[in-house]
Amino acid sequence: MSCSIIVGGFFGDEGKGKIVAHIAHADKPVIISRGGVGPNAGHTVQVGTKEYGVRMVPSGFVYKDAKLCIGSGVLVDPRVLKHEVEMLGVKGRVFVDRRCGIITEEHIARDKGSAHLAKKIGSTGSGCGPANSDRVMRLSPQAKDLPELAEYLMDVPKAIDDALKEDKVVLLEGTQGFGISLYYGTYPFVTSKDTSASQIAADNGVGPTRIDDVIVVFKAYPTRVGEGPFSTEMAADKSDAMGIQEFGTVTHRKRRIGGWDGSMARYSAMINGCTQAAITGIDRVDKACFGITEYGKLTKKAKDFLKQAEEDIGYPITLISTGPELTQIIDIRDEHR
């Protein structure tokens, strides 16, 4: 039995996609299942020079062998859905749980229209906040009063629950990032959930004693979209300089960068319970380790970096990003098994 969790540890945008899409091809699960809000998290997944960006659907599904899942906790917004399904070739392999919240038309026009969340917070516009009010107050649909999702619906904690009893791999992707936490994030300026490893294993139905690992994703230059403190900002004319130009998969927005925050990584690895961590955008660190497969190849410049971002860590770095692309990695995760 191994059933994995992959969260964000900054404000999103950490390349989770990337250190899942890697990690399913290498561990060779039988279910990749979602949890996060939503459709307000885009996943970006570079295979060879083709790049997909996907909101609704696990970004494991480059592997193919796997089902992918959405689960109870997360909000589905079905035109989005269907779009990826079909956008990706992936029909017959996604399956939503009954019990998913439903994201309508009135919510996304709620949620843009709102100058509380679309301006001060600085919402995606997805219809993430107003769905979940909805949802808490009991008054959202779920999947499985929808027709048109019929031929998706799956018990996803029954289906997990049984590949785990047959000794199979799962892994639980999760979304946004630590940072925007409704719990332990930059209140007010956060998502409309909690995003930490123990939400995601809820969201799944996945109770806390069936969870092997925690792998948080930290970037080397953390980014932010939308409002909200960031320590570490840089100014813009200091990260075009240095060649760091990044815009958010949903809203296309241009991120906002900064330096590595050591006291950030440590608190969110506490909250996550991590056992180990990926770093991505070591070749923003220096440039000569664009592309490298080997961790003695890394440059000094590259190893310092990593090691304090270790030591603040307080848990071992077991997979190094080197480049965008799905091969540009380095796995070193047998060495701490």
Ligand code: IMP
Second form
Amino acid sequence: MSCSIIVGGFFGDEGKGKIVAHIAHADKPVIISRGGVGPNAGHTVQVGTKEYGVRMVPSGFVYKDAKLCIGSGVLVDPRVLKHEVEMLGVKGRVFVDRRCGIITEEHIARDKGSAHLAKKIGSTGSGCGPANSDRVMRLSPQAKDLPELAEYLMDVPKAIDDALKEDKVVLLEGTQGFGISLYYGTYPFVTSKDTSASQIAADNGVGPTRIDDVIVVFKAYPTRVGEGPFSTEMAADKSDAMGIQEFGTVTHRKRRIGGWDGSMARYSAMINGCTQAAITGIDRVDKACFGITEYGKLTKKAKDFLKQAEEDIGYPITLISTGPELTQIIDIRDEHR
Ligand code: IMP
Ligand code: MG
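The form predicted on its own done, now the form predicted together with ligand IMP:
Everything in the complex follows now, all chains and molecules, and the chain you saw is the first one.
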């Protein structure tokens, strides 16, 4: 059996979706189940020339042979879910734990209408903060209370347990990133829940002793969207000049770009219980590395960067993404097994 968690090591948008999609094709999980806050998350997955942005459905959807589950810790917006299931044609493969909290129109109005959340914190306006607040107050409906979700309902922890007992592979995907964890991030400029690997296990009802690997995803040039401290942030004209520009999947806001943060990477790896790390965007360290699929073909500049990053993180870097497309990746996990 093998159960791995994939989480973001910086402020979100590290490229977890692409890493999950790659691992899924390589390791053939029977279940890909997501944790994290809810539809404030945006994953972009590029397959060939087609780009998909998803907020509710696990980003592993591109791997066709896995059940796609949403763990009980996650907030579900039934409208977003319905839209994505139709857009992606994944009906019959998507399951929602019956205990998931529900986001209502009222939660969205409260999120967008709140000067504190929308302006000071720079929330995504997806209703997650108010919905988690209602959930803590024991006021929130659950997935099982909504007739339109009846066809998706599942006991996700039980399905995962069954799969693991049959010696199958299960992937648990995190959302957001370490720096916006309610517990460990830059409070109050954080999201409405912890985002570390322990939380992702809890979100899916998987006990800590059942986890074999925690893969923490870092991007060579971290980004942050929304307000809050970002110690390695670059001036926008500098990152623009480097050709680095990113826009949020959910809000389309321009992302703030920063340089590699070794001390944050180390602390994040520690709290996440990292066993292996993934680095995305190595082609931004050296453009000559774009699309490379073998470690030996990386340039010295890229290898030097990876050596320093591995020293900072304190755990082996086993996955290196060299471009946005699914196949543009170096996978040296075998060398560390
Ligand atoms: P909220 O989670 O919508 O309440 O937003 C709180 C803060 O977390 C804001 O700065 C958001 O931009 C940020 N945030 C929430 N989810 C994500 C994500 O998936 N990626 C990156 N930033 C996020
Ligand atoms: Mg994102």
